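What follows is one chain in structure tokens, specifically the form predicted on its own.
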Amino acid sequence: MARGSAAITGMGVRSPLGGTAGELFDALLAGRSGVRTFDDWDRIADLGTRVGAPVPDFDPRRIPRKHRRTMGRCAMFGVVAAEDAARAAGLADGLLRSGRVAAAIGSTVGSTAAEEAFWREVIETGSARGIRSTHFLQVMSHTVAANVAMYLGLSGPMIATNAACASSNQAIGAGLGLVRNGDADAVLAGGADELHVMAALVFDVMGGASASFNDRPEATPRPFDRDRDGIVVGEGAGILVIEDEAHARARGASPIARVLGYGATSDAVNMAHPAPEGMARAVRLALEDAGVAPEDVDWVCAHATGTPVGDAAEAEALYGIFGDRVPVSSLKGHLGHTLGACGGIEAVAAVEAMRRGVVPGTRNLEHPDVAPLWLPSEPVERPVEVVVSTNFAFGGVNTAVVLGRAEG
């Protein structure tokens, strides 16, 4: 049963393909890739992958130095995206500091680069003398949420969702809950993560990183394709302003979209291998929460990271719900896997899809070998009123968010 929606009144993004929603979506429609080869990763023996998707030309100096001291790269992404979202929503300083605006923002961990620097100092010198007092504030798992709240002066609830690839969706679900329950009038919700060789290494040692296209970075990852060989780690941030609709209209703000529902499950089966049943149940719970039938959905923005097992499991789950009547595509072929940021970035893209009436295709999809979904490799022009966005994570974490067009 539907429990009520919340308005989206602003959004901000940093991605491998642009720093605004418009730039990002234009690049998706043009079929551009944000993936490149990192030759300096050769220094790590036995590392198979050499590809990643960085945010280009990011200048942290937009953030005053007194604030940057407590931020690693992931927190910086989150802060600038949140500031853009708040500005787009017209959230004045008085409202931001009123105690009625919350932060629900996730990441996989804190800043991996800061953590490397911390331990390198100790290991190489055998001393703690060179460790800065701000190091932990960059490393702590809730660094993005805390730095956003501190930077914008948010004194409402602060929730840090740290469930790897599902972090952003969990944050959006938490934000929806805060608004529905009256615990906040508005929430900055989403996620951020940074690209570091250690993240790529983690997937590599688990056999889940792309290693066959190091000399052709634009050809990977390959969601749903028979030649997919794993994840390409990316970075960025995606932040929404989720707001009580009556509150938004009372202050003169116009909703640009709506969060309709959220669903989450745990597989409780295997730490690394996903279960289609758990994935499907999360999607069905989200649809039920939104009061939306499968036939009402116009696009499924799939998690599909380009791994052989994960993509097949998700396709099986989605086919059991939607059959072949709704386009299903993944943005990972363009952006790589931005980890804790992916759900936020994908939500921004979903709002743009609803605005423009076009569904992005899946880049690098040439030979599908999964359940017979409608899997476009090129953009599809069609009315987009309702979008389901899925995100899954190690440990059997399954999430789905339902987004809808703004009314009126």
The other form holds:
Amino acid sequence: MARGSAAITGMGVRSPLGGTAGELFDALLAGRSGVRTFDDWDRIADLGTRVGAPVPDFDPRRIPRKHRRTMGRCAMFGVVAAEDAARAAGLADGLLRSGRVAAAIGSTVGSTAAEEAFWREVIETGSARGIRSTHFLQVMSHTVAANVAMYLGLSGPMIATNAACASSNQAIGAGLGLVRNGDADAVLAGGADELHVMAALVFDVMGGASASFNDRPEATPRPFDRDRDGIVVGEGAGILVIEDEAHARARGASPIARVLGYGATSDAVNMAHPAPEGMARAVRLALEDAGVAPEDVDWVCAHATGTPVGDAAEAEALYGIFGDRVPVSSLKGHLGHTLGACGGIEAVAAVEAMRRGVVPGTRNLEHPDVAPLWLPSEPVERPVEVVVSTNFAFGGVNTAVVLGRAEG
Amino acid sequence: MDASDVIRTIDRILVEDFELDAEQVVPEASLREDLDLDSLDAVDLVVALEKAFGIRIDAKVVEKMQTVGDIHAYVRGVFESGEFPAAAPEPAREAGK
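Hand over the structure of the form predicted together with the partner chain; the form predicted on its own is what we had up.
Next comes the full complex, and the chain you just saw is listed first.
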């Protein structure tokens, strides 16, 4: 039974393929790739993967130094995306500072680059004297949420969701909960992450990073494709303004979409190996929470990162719920895996899909070899009223968000 | 390193690390009011000065400084004395929480 929706009144994004929702979605429809080769990763012996999906041409100088000094790259992405979202929603300064606007924003960890610099200083000098006062503020796991709150003057609750690749969806779920419970009138919700070789290295040693396409970066990752060989780490941020609909209307704002429901489960089976049952339960819980039947869903924006095991498990879970009736596609083929940011970026894309009536296909999907879902590799034009967006993470974390069209 | 090198280096740190306009960085400029530097910046300024000059600076001394000229005078004094002050056992830092 539906527990009530919340309005989405604004959104902001930074991604390997664009710094606005429109730019990003145009690139998705055009089938562009944000993946490139990182030759300098050669410095790390035995690292197989050399591909990543960076945010190009990001100029942090638009953030004043006094704010920027406590931010690593992930927090900077989060702050500029949140600022864009707040501005798009028309949230006035007085409202932002009213105590009724919250931050629910996640990242895998804090800034890995800042943490690397911290330990490099300590190890190279054997001393604590070279550590800057702001180092920890960039490293701490709630750095994105804290910096967004500080920058925008948010004085409602602050929630930092740090569950790796599920961080954004958890934040959106938390944001929906805050609005439903009346604990906030509006929530800046989503996630941000930065590309650092550590994440690529971690997936690499676990056999989960793409290493066969280093000379053809645009050909990887390959979600649901038989030749997929793993994750390509990306970066960026995706932030929504989730707002109580009556509150939005009272201040003259119109919803651009809605958050209808959220579902989450834990596998408690294996830290790294995905379990289709847990994934399916999360999707069913989200649908139930939204009051939506599987046949009412117009697009499943799948987590599918391009790993052999993960994509197959997700396809199996989704097939059991949706059969072959709903187009299922992953944006990872275009954007790589933006980790803690992916759910936020995917939600922004979902809102844009609902606005335009077209679903992006999965880039690099040529030969599907998973459960027989409807897996378009090219855009599909269709009315998009309801989108399910899934994200899963190490530790058996399964999440699904249900988004609805504004007019729906 | 002579006195003018010391002053040039300090001013360069203030301009580059703290993104100040070179015209702002004059001896009489107040660190807090004119340059908007705070206690977190004071800690980072100590780190930058120590690295640039290869000396040790008592963070508590820097926190008490009022102007750019005070920093000039302090670092020049360190060089002219030929004795680098030992680090404070517990440098005053922004309280963590």
